[in-house]
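Next up: just one chain, as structure tokens, the form predicted on its own.
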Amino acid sequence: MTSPPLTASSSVIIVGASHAGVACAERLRKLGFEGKITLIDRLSGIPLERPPLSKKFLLAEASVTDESFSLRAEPWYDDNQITLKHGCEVKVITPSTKMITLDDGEHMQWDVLVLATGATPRALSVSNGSSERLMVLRHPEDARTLRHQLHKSQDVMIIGGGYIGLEVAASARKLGKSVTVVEAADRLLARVASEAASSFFHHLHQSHGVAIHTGAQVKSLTDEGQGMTISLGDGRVMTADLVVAGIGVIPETQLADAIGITTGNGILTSNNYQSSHPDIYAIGDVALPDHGYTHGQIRLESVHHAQMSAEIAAATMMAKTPSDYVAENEVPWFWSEQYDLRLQSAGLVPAQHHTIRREGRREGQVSFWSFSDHKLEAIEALGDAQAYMVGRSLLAAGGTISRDIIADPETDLKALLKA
């Protein structure tokens, strides 16, 4: 079942002014949607940039403004008529009624709304987790409040060995911190890496001090006023000014659940990223497209993501086909950054996986490139933006290529492209 599509008259409501609302917005726009866009959002201030907020946002004097990582301009909301309610949460939907609740009390009506929730920073299931000192990373508040406890710790522990929490790491040690990481997998970035990256940035913490302790299980904490004491499940006990937990997340699906919209791991939706109700539609980390490039298995957590699902979704409120305006259901593509060093990554590395390593152009560039059988899976390129750009293409292409012809350092990169 589709909705008609949009009128002048119209009104859309975004709840989530993070990068896939604030990108739903900008794409209504300029497919000439001429009706009513509001953006609600329960942070206060303008929306910003999240990548930055584990590195350049945590490196930034206290003097340095929101603004400079601003998603848009403060005048961009009302150079495009999009009315941004920050500091304000919505309560209640009505289906029925197209109606929303907000938390002051304040009913708003829709046509289409748009689920924008993101996700919730996964809580660590230990005693004292609740501790002040213990931290989390995912919107600007919590950022300022661990770049003001950064400044003010010397010994800093990072439970959690993902992109966020190896991202804290880089950024703790570039303040000259003493970082140690614990995690519970047997290796760094094992959910989301394949285990030849995984062991090079292992090597590339160490190598800046960073002390690694895998496999290792937190059992609990204990806040002793000037700072935490940690114990892990092999009896092993250590102590820090400042914890910061970044073990995942969840996505944020309580007012689907609310109003029986289907949900599971996200909330479900059709490749145009519709959910069950057909006048509401939900973009970005909390949405589970049904087919698209996982099939309907894994949520993806990426810019990339809240971009191409925010434009699929407002062409098909605009009653467009999605394909004329983005590429579908494209080879999801990531970045990190780690001290000095760029990660490119595109695609998905499969569990079970063959991963070649090719050494770059230029001293210090690599590239682990993961095979399922003979299809290439998945492309982690290390400086290397050749290597990035040459695996995405043949990502996109079907990933037949041989492993022979990776393996082989007198390929030409380049020319695979002509191939």
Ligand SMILES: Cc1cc2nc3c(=O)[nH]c(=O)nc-3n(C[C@H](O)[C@H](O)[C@H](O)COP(=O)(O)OP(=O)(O)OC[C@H]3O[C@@H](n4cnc5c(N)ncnc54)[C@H](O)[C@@H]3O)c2cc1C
The other form holds:
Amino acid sequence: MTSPPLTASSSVIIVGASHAGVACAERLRKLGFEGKITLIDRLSGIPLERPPLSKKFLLAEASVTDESFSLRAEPWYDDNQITLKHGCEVKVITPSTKMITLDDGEHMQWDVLVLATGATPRALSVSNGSSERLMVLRHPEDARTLRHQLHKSQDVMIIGGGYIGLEVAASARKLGKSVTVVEAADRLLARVASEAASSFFHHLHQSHGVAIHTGAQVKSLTDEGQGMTISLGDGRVMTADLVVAGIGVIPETQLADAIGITTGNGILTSNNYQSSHPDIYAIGDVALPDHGYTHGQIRLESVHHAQMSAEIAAATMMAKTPSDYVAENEVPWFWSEQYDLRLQSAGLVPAQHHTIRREGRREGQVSFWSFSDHKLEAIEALGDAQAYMVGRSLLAAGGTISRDIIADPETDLKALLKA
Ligand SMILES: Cc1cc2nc3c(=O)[nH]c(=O)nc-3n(C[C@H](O)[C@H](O)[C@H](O)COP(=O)(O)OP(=O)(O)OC[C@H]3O[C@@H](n4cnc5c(N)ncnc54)[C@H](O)[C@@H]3O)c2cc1C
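Next up, can you give the form predicted in complex with the named molecule of this protein, since the form predicted on its own came first?
Okay, now the whole complex, with that chain kicking things off.
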């Protein structure tokens, strides 16, 4: 079902003022929307970028101000006539009257509502799993507390070897801490990376002195006052001053659930990010698009997806054709920074994959090209921007490239783009 296009007297309320919400507000203005835009976030302060929270923000000196990490400079909101209500939580949506209710009891009217509520860290389901020495990392306040705790700690344990856990591990090593990573799966980054890239990161962290235990299940955590005791399923017992759990996130679907919008592992949406209610959109980490550029129902957690989903939703609200604004052959991409190395990846690594490793032109550059049968599905490039650009372009063109060509060290990657 389609909703009527926005007019100059329409009001758009966006719940969640992070990467997706702010990008949606920005795109609506760029597309000429002259009505009211209100961005609401339960966090206080000017919205900050999330990726630095496990990297530069965590390592920043106390003298570095939050402003250097703002998603948009403070005047941007007024300049674009976007009302930012921060420190307010949306508690209730009333679809019949098109109202929302905030935690202070205020009611606000909307014509279109955008849920950009993101996700919340999954809690460790272990006995005694609560202590100020046990932390998660999602929001700026978490990162501020973690930065403070890191300075007081020497032995740091990371539970979960996903990107956030590994980035925190690298930052903690940069601060000279002793770091242990415990991962339940049999390899690091098992959910998101190729086996070859997992193995690369395993060795990278080991070479920086990180102790890694894969296939290791945490059974219990106890705060002994002086530190934490961590018991593993196989009977091993470890200690740490600080434990950071990075074991995935749960999409914040509660507002949608309460009004009967269809949800699963996220808020189900069309490819245009419209939920099962035609005037309510869901974008960013909370959205589970039906069959977008992921070619399947996949919930993506990345800045690129936050941006793309916001742009597609805004174009739809303005009755524009999203493909006029967003390239139809766009592929998902992601980056990570660990130590002084930058990963750039594009595409999605399929469960069954065959990966080819290519050394780059300069020392230390390497890329992993993952194929399903004979189709290129993903590229993961470490410090090799050229391989990434070529891989991403090949993926956008459909991924039809022979494995042998990629495997041949003599292949001039740049020439493939001209072919
Ligand atoms: C530490 C860290 C490092 C990352 N690094 C990278 C990286 O290197 N590269 C990359 O591509 N991605 C990275 N990501 C992922 C990326 O940041 C997320 O994909 C992105 O933030 C998703 O944006 P979002 O707006 O959908 O959700 P979020 O950023 O989760 O924001 C949702 C917002 O909604 C607010 N909210 C929720 N419910 C309500 C309510 N009821 N009322 C009011 N407000 C509400 C929350 O307070 C929050 O501010 C990282 C994430 C983290 C946490």
